[in-house]
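Given next, in C-alpha cells, is a single chain: the form predicted on its own.
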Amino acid sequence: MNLDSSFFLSLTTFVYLGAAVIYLFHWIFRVRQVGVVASLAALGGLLLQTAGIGLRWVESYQRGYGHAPLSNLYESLVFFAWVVILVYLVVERRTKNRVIGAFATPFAALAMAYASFSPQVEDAIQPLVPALKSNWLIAHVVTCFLGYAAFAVACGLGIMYLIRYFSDENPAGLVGTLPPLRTLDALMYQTLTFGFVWLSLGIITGAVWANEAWGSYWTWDPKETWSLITWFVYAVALHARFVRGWTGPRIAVLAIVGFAAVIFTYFGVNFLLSGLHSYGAQ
C-alpha cells in the first residue's frame, strides 16, 4: 500500500461521504449515538484530508515544481471540502447542534466526489503556470475558499431556515428537530458575514496579484465579473440586514441565491466562459 497524498484523498472522499450519510440518519432517527459517530467521521475526514493537503504539498517539491497545493481545479476542490468542514465543526462546536451536518456536510462529500471521480478533473501534480507562480497565490486562493465554504454553510443553514419557516407553527417529526428559527437566522448572519469579510480581501488580493502578472488591477475578466456579482449579492443580503431590518426568510433566500453565484463564478465562468481565469478549468 502506498501511503502518498492520492490515498489520503481518496480515503478522505469516502469518510465525508459516510459523514453526510450518517448525520443524515442522525437527523432522521435522532440517536445521539449516531451524532457522535458522524461529528467523529468528519473530525478523522478532516484529520485525513490534512494530512493528505500536507503530503501533496511534500510531493510537489519532490517532484521539483515546490508550489502549495492550490494551482488547479482539483486542489480547489479538495481545498474548498478541507475549509467547509472545518467551518462546519465550528458551527457544530458552539451550536452543539449536529443536525445541521446533515445540510452542510453534503457540500464537502460532493466536492471530494467531484474531484475524485469526474474525468474532467486532473488530479496529477503539475508545473505551475506563468500566471499562477506569484507569492500571491496562497494568500488569494485561501481568502477566497474561506469566503467560499462559510456561504456554503450559510446556504445550508438557508434552506434549513425556509424547511421550518415554510411548516407548521409547532412542528413536529423531523422538522421539529431543526434549530429554532431564531438560532438558524444568527448563524446564518454570521457565516455570512464572515465569508464576506474574507470574500473581499480575497477580491482585493486578486486584483493586486493582477496588477503584478497582467499589469492592471480590474480587466473586467468574467471570473473577476462573476466575483463582483457575488459580493453584491452577499454585500445586499447584509445591507438589507443593517439598514433595512431584513432577518428571516429573505436573509434565507439571499443565502442560496448567493450560493448559487458562487458557484457558477466556480465552475460555470470556467468552463462557459473564456478569460485570462480559464487555467482554472484544468
The other form holds:
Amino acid sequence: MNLDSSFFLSLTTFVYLGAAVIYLFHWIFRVRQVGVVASLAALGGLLLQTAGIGLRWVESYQRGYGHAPLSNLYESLVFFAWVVILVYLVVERRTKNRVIGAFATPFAALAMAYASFSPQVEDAIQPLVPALKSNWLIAHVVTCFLGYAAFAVACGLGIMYLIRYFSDENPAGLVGTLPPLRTLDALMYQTLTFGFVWLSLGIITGAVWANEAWGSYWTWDPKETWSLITWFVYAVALHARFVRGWTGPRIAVLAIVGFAAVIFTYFGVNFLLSGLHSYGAQ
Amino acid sequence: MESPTQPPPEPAKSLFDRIYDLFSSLRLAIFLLIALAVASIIGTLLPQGKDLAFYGEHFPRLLSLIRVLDLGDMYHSWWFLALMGLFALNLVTCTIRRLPVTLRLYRRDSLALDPDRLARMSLRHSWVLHGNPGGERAAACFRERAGRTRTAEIGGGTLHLVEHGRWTYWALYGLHASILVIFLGALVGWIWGFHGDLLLMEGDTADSITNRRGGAPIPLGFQVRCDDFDVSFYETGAPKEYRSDLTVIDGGREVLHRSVVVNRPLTYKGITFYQANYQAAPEAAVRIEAADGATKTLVVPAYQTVTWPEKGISLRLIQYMPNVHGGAAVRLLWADRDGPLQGPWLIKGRPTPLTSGDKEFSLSLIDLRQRFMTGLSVKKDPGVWIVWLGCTGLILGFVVVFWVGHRRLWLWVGPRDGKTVAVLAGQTNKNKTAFEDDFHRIVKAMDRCLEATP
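Alternate state requested, the form predicted together with its partner chain (shown: the form predicted on its own):
Starting with the chain above, the whole complex follows.
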C-alpha cells in the first residue's frame, strides 16, 4: 500500500460518507454516544484530509512543478469538502448540537465522492498553465471556497428550518430534535453574512488577479457574471432581512436559492458555458 | 355662501415627492437587482461580442431583437448601462432617506435615561451596597473593569456610562458609498483609459497600438521593441510559459529591459503590457537569378511585401508548408512591371524557372524558418486604484456593519427602598452572544471587586 496523497484522500471520502451516515443515524435514533462517534469521524476525516492535501502539495513539488493543490476541479472539490467540514465543526462546537451534522456533512461527502469517482474529474496532479501561475491563486480559491462552504452550511440550515417550520407546533419524534426555529434563524443569518463577506473577497481577489493576468478587472466572463448573480441573490436576502425584517421561512428559501446559484457558478459555468475560466472543467 | 367646514384635504404629493419615494424605495432596489441578474443570465447564455452575421446564422428568429437591444454586446448596451445608472441613483436616494434615522440614533444621549428602564433591560444585574461610600466604590469597580465613563445625575442617583462604537452607525454609508466609488473608478477608466492590442514580431519596434474599441491606432508616446519571444511546454504538452523580452525606448534611449510573462506585466508611464498570445510566422529566404546574370537574395517575412527595386519585382508570402516530401515549400505572390501576377510554388533545393513577359528568372528557396510574433494586450486604466479603494471600503464596511456594534453599559448607583443599590445593564445592536459573555464577565469581576471592599 502506497501512503501517498491519493490514498489519504480516498480514505477521507469513505470516512466522510461514514460520518454523514452516523450523523443521520444519530439524528434518527438519538443516541448520544453515536453522536460522539460521528463527531470523531468528522474530525478524523478532517485530519486525514489535511494530511492528504499537504502530501499532494509536497508531491507536486517532487514532480518539479510545485503549486498549492487548488488548481483544478478535483482539487477545488477536495478543498470545498475540507472547508465544509471545518465550518460545520466550528458550528457544532458553538451550538453543541449534532443534528445539524446530518444536514451539513453530506455536502462534504458528496463533493469528495464526486471528485473521487466521477470520470469527468481528472485527479492527476497537473502542472500549472501560465495563466494560473500567480500568488493570487491561493487567495482567490481560498476566499471563494470559504464563501461556498458557508453557503452550503446555510443551505443545510435552511432545509432544517423549512422542515421544522412546516411541521406541527410542538413536534415530537425526528423533527422535534431539530434545533428551535430561533436558533436556526440566527445561525442562518451568521453563516450567510460570513459567506457573503468571503464571496465578496473572492470576487475582489479574482478581479485583482484578472487585472494582473489579462489587464481587465472585469470582463463579464460567464464565471464572473454568475458570481455576481450569486452575490445579488445574497444581497437581496440580507437587505430583506435588514430593511424589511424578513426572518425565518423566507430567508430559508433564499439560502437554498442562493446555494443553487453557487452550484451553478461552480459547475454549471464550467460544463455548460465557455469562457476564460475553463481550467475547472479539466 | 360659506362652504361647510371640512377637514383640510390631505395635501397631494407633488410629482417630485412621488418620484423621490419611488427612487428611495427598497422595492426598486430589489427590482433592479433582480433585473440586473436576469439580464446578466441572458448575457451568459447568448455568446457576446460576435457580429450580426453570426447571430443571423444561429438565432435567426431573435435577430431583430438582438439588433434593437444590442444583445450582442449586452453589458455595454444603453439599457443595461441605464439599469446600472438607476441602481446607483437608487443607492444614493435610499441612503439619503435613511439619514434622519441614523442621525437620531447617532445623536441620542445615552445618559438621558430613566434608571427604571435599566431594570427592564434583558441584560442586567444589581447589587445592594452596604456602608458608605459604597456608591463611589461601585463606580470605581465599574471604571476599573469596563473602561472610561461619563456620568450624569439622574433619578436621585448617579448614572455612569461606558459607550463604544457609536460611529458604527455610519459604516452603512461607507459601505454603500464604496459601491459608488467602484462605479466611479470604472467610469474614470472608461473615459481616460484605453485597452488595445499589439502584435509585434521579434526584432520589431512599435510606437502605437490598436484600440480594441474601434481599431484606431493609439500612439504610445514611446517605443517598445520585442527582442525575443519564447514559448515552452511541459512533458505533457501543456504550455509552461510564454515569455517576451521587451525593451522600452523613450526619447531615443533604451530605458527599460524586462521579460514579460503571463501574470507579470510591464508598466511604463502608466501603460501596462500583458502577455496575451503569440503567433508563429514563417520567413522565407528566396534567391532570384535573372537571365542577365544578376542575382539577389530577398528575405520575405509573412505579412510584408519585399521588393527588388532595380528589376521592379515585389514578393509576398502567401502559403508555406514546413514539410513537403522531406523539404520545406512556400508559395509566393510574384509581381513585376512586365507580366501578370503569379503564384509560383518553391520547394527547397529545387530551383524553379519563372517567365514574366519576355524575361526569364530562376527562383530558389534557400531557407524557411519560424519567427515569433508576440501578442500583447496593452492597457491604460487610471481608474483602477479608485476601484481597489472602493473594494477595500466595501470589505471594511461589511466587517463593521455585520460585526461591530454600538455597545453601551450603564451603572446606576442610587437609593431604592431605603438602601443604596447599584444596577448594571447593557445593550448592543450586533453580535449579542459575545456581548452577553462580556457582560457576565463584568458582573463576576464587579462581584469580586465589591467583596474585596472593606
